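What follows is a single chain, given as structure tokens, in the form predicted on its own.
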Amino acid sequence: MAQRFSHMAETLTGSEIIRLGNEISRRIKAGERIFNLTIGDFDPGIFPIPNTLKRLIQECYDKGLTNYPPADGILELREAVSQFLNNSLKTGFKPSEIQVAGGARPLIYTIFRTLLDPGDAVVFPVPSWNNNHYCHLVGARPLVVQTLPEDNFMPRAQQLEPLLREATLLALCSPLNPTGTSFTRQQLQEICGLVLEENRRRKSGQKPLYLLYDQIYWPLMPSDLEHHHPLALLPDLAPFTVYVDGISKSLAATGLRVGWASGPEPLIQRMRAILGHIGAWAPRAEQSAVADYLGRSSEVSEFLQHINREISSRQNAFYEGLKGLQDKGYPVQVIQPTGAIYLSVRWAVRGAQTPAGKVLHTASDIAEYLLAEASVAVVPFTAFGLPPDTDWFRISVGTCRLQDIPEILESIENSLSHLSFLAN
């Protein structure tokens, strides 16, 4: 008898990014030399977590902090997060408005589960990370806005406005995965104004329009740029706005699994009940250590300055190198990054013929060619909601050594020069 599962499970697709990253890792372990620019992670040998945080975690395990934590996170961590956010972003969150979990993923899922009934509509831009899958998991109806490279792939208020009236949730992220770009103050101000206007229009008893603001990358921005977020621009949005944040990216601590959501207390209470049943808690020892570490403001600031310098140096090296290829006449386009650990790159080579005689028709064809000819692995924007004929890709610098970038760029140039319409 054939096994049958729920319709949701049978129709759910796995993460293309994880699949691709795992395949590249397998090939590297088998001995291939590949420049892996796929996964949105950090190589601990290049980007280790802060030494003090590492020591604090070890001390917490030595103290025996290995039992269940509270469902909403230990009070010390929620107090530390509250103070950290309020000092850094002027948000005004109380500890009771903080929900801790094992990273951002279970928090985003729980927000979707808390706010949405089957059939409720979610507005989100593409390219973006996983909103389509979260909609599938909870039976929500996706209303997708395809953004434009000339807007740095950030959504404009005019694009979102026609869809907000039928939506329950607007899901935004800045700095944005996969693009490495972020909202300007004016862009976000206009969108937040629409959300507030829509909520004032809705009648009593009708679900509000909520705003999910994923800002997990906010500490990772060039020093001359400012992170903009909804409550700093329109404090009246507080009843309708929930943030997602954590240490995964800012402290290069993706495997420690400590994240938090912050928002109105009634929403946080309902999220807590769901997470209590799921059990997606951050480990108690890590929670205690992070609480201690966040209280060391000078050390946190020093580490963030360090990691930003390291990330920016890699982003800038790729940006300048790829711009150089464009200036040489290669069909390359790259967007100046303004945050996170990514760059948006276009290889406009669809229709080109490889030395083996294959014509490149799709994003997958281009990715496979770069991997075969340049030993460079990148993620096409098809993994983030764009159609197969896109020629835009994500480069991730979290596992990249700065000294390798000239070789990577040279290898990319050589592979492009071997395409038929670029032959010298």
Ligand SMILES: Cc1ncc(COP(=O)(O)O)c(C=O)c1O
Given for the second form:
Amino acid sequence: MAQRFSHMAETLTGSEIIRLGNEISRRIKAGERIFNLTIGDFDPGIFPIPNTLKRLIQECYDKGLTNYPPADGILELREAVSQFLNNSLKTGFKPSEIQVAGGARPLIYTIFRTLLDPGDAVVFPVPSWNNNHYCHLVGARPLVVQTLPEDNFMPRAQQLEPLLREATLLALCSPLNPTGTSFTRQQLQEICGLVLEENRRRKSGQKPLYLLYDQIYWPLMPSDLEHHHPLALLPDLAPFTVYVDGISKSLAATGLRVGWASGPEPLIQRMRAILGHIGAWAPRAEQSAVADYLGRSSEVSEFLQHINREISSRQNAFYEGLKGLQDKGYPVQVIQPTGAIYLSVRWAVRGAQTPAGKVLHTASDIAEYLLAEASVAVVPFTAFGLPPDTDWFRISVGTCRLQDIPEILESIENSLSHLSFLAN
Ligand SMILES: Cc1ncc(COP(=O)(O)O)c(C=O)c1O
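Please give the corresponding structure for the form predicted together with this ligand, as opposed to the form predicted on its own shown earlier.
Zooming out: every chain and molecule, the one shown earlier first.
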């Protein structure tokens, strides 16, 4: 007899990015030489976690910190996180306004669970990461805004405005996965103004319009740029705003599983109750070690400077190289990255014919061609909510060695030079 599951489970689609990444890893293990630029993760051989953090974790296990942590996260970590955020981002979070969990994912899920009833609307821009899946998990109604390359794929206030009336949640992220771009002060300020205005309009007893601000990449920005966030621009948004953050990206520590949300205490308390049942806690030893590490401000900022230099040098090498191809007349477009570990790249080759005679129609045709002909694996923006005819892609630099970039660019150039463009 065929097994049956919940409607939600039977209709949930897995992460396209993880599927693609696994497939590439399988082929690499089987001996193929592929430049894998698909995965939003770090190669620990290239981007190790801070040495001190590693030592502190080992010491915590030696001390026997292996029992259940408290459901909200250990106090030392919530204190360290609030200080870290308050010092770096000029926020005013108390430890009671911080909720710790096993990475950002369970926190995002819990925020959706806490705020949304089935059928409630969530506004989010695409391309963006996983908002569609979180909507599906809780039965929320996605209201999607497609952003434009000329806006660096960040949403404009005018695009969001018509949808906010009926929404319970606006989900934003900056710096943004998959684009490697971030909000300017003005862009975010205008959006924050709309959220406040909408909340002032709502009657008492009505659910407010909440703002989820995923800023997990905020420490990963070029040194001459500032990370903008809602409460710095509009402190009155505090009762409606919840941030998601953690060590996964900034400390190259995706496998350690320590994340935190910060927001108004009543919301955090509800989240705590839900997370207590889910039990997606960060391990106690990791929590204790991260608390200790975050307190070492000069070491933290030295590490962040180091990782930023490493990431920026890779992003810049790709940016300059791809721009060089564009200048040579190849059908390539690239957006200057302003954060995270990604670049947005366009291969404007829809309609072109491969040496094997195949015409490239969709994003996945283009991705397959690049993989077969250039041994370069990238993720189409279809995985982040754009339609199949998009020709924009995400490059991730987290598993890339700087010295490989010239060869990757050469390979891309060769693959492009083998395409023929049919006359219309
Ligand atoms: C924007 C964004 N938020 C959250 C996450 C998840 O972070 P974590 O690994 O801490 O669950 C990711 C992971 O790729 C991400 O890109």
